[in-house]
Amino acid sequence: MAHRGNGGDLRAGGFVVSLIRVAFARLLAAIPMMILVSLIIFSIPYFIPGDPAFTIAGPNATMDDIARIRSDLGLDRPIPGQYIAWLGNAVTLDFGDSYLVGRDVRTMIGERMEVMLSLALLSTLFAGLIGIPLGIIAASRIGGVRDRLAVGSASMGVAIPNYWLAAILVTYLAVEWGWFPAAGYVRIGDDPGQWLWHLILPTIALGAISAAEVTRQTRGMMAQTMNLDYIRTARMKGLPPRIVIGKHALKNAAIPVITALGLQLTIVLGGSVIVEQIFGMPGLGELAITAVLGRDIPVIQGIVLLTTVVAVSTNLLVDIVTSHLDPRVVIS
């Protein structure tokens, strides 16, 4: 028995090593993409009309003032030198000060990140809790009433824009009936209950499309899995449907579904901008719009880079989870 246990430990240890190797390989593969993204982000000032020094100096500044500001910002140096200096600061999350308000960009983004991450995570959780059960129910009897209802609901969910749904939810559930707050945000550290209460409507508005996509993905994968030989064998053995679906079929279909959830999380990061505005939430969306309208380049660069890092980290986490669910992914 001891020898068998040692063998199991060795296999588990080998799998962990392989998993770490996969994570390291994914990180290495992400480096060229991140370098390309950093070049694009660094180039943002060159695509925006106007000189940042003029924006900072103001309309009454002299040419000497503008030249001094350009020197302080390093804009008078060669472009390769500017990029290397900017990249070195960006690695430490140092994006400089805002052109509009003069505050540290890292601090400004940090104050808004909680709103965006709360919305993104809750919306993705909502999509999984709604979409996966609906997909399973639909796949349990293809062509039946439940299947048609689930498919119809998913099609409707995909067709409804999140800003339109947000406006409907605010108008009726918040303003007309007063069931939920119409606007605002409470930090989770101040009051967890109110934090969740203020996020219910934005979460539904932002997660509805994702839930519909997850429903369709789950239904499709479960329908394919239920036709496999080992599922037929499990049914012939008389196993209860919940065991056949929950233990056998769902595990085989889980990898594409988790991948779809990871993709939806990155999509939600972009969609949160409009939803934040509708619900009056002080998140990154509001900050991004203000920065774009005011040509606040350091803030724009910081937001784009951080959201890219979140998206890449999400993809890495999805790879690790799918490798855990199916060790064959580790080998590939």
Second form
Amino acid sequence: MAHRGNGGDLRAGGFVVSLIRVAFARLLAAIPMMILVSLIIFSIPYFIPGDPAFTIAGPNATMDDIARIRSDLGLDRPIPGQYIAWLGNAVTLDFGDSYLVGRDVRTMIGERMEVMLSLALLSTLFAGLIGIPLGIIAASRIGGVRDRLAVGSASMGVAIPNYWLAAILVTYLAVEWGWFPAAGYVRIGDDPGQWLWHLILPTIALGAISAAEVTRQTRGMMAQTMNLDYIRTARMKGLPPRIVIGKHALKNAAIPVITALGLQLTIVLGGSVIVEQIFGMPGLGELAITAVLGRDIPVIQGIVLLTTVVAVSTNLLVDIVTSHLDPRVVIS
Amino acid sequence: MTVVPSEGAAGSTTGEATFLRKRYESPSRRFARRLLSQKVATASGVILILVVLSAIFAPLLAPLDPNKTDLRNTLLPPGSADFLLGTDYLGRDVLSRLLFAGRVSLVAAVQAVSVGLILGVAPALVAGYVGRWWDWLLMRFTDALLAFPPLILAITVIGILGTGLTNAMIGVGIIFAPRFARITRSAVLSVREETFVEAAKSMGLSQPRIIWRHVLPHLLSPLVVTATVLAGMAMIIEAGLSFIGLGVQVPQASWGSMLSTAYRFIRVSPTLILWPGLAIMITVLSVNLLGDGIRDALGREVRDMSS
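What about the form predicted together with the partner chain, after the form predicted on its own?
Then the entire complex follows, led off by the chain already shown.
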């Protein structure tokens, strides 16, 4: 059963077994990459000219202070040992204390992660909800008026900087006309309605480029699929276009589109740093900027590691789901 | 392809010669003809040339010194006497700043793409050609760099190198490097198996020479297409980083830093935010559309590779 691979086996037991096999294979393949990622993040302080102990100790420190800080941070140990120790802590999300404010980085990030995640997830959702239908409509008659409108607006959308769009949305829809809140964030646990209400403008601003990108991808894939023989057959059978597009073509085009959505989430995670600033949201963006300006290395490392883990796990998940959906993919 | 009318059934030697002469079209010529036949791409190219020219000749075109403050004339609306697009909160001429900021954006895009090309292409060329564990290592490294959310990676690099435009663009270049590396590698892998490379090898040419003379020219087309797309992206990221203060530093103007000061005074002067945004949008749009045109004009292989 399980050894027959994923495509041909439709029974529930085989389904789960093959899903686990796919997931395991993908996870295994991602390990060398994750080790490299962790090495890169670990080595950030070593790229910075100067000694982190000096940075923490401040301008008035004595040599004794610096020596004490060095041994506290483990900087006097050999580098491979430091890496192992760092990795061990990082796995439990322990990045030490902020150099600037002396607080635990894990709590600092934890307080702010919700904003970034909410914004990233909603923006990706927005991109999918707008981009996929638009792409399908465009591809249903390539070269037609709707197609040209969709392609035109997608080209514009890709070129509009999200922070500019955000600023314009705030100015007109929030400040001038008062339709939406201009700034701030409400936790989803406190009031889900207000949470969504405060996130609408940031989501549109951040998701617009992604929506445009998804439109282009969907249109491209659908256009390719519509030229295939089996679609012609379906049409010749006299099936209505709705069924041909919705049932036959969409299935084939779905996988690359899902992959594209996963990639957009990665991009949006970074983009939220800027958009959060415009809407005055207490997210990771503000923290990241202060950390970079003050060279607060533990905070930088924490933010990079956490956002990268979110990005990698999303894409891994997308990868597992799509390769499971696609009967052509063979897991070696 | 233009259909060449036959010179008559006789097929004389002169007829054959004209036939050949007419049919032969150098690759660069064919590329130019295909590109110019696309209206959108041509128009984008013209707009882009205008933007580049206005940036180069900014000192001649700008009506005023972009950094000269005039505190008696702050936040003037567009259309004011002497200030065509108005002034900012320090009374600086917006039009002049816009023109000079164009230089910053274009230079930034060139910097970022160059860093990406240098860091991405050279290792991938060697790895793709030499193969084995070099190739494995490079691909894992590319995967690792691609795993980071792009903007977060750039911000981290700025955290290491310090703020400033060049440092920011090195960061953006590092985001681009794995993208260039992937395209280079896949192109090298396909070219490596071609007969002309085998022929060069059997003639005893050295590896570096084969790479330089025979492999590299085949990479040009996909790299040009990718570079155009990424240049547009670089401009958007540059403006974003300058917007949050990690890119260009005062008093130098960039479209992004102009946006961020305009945003602070948006209630007093709501039009101020339009100009830099429009400048970015028009430039990026024409870069992207030109890139699409180039890709379509280059032919099928490139389209497959760079999509």
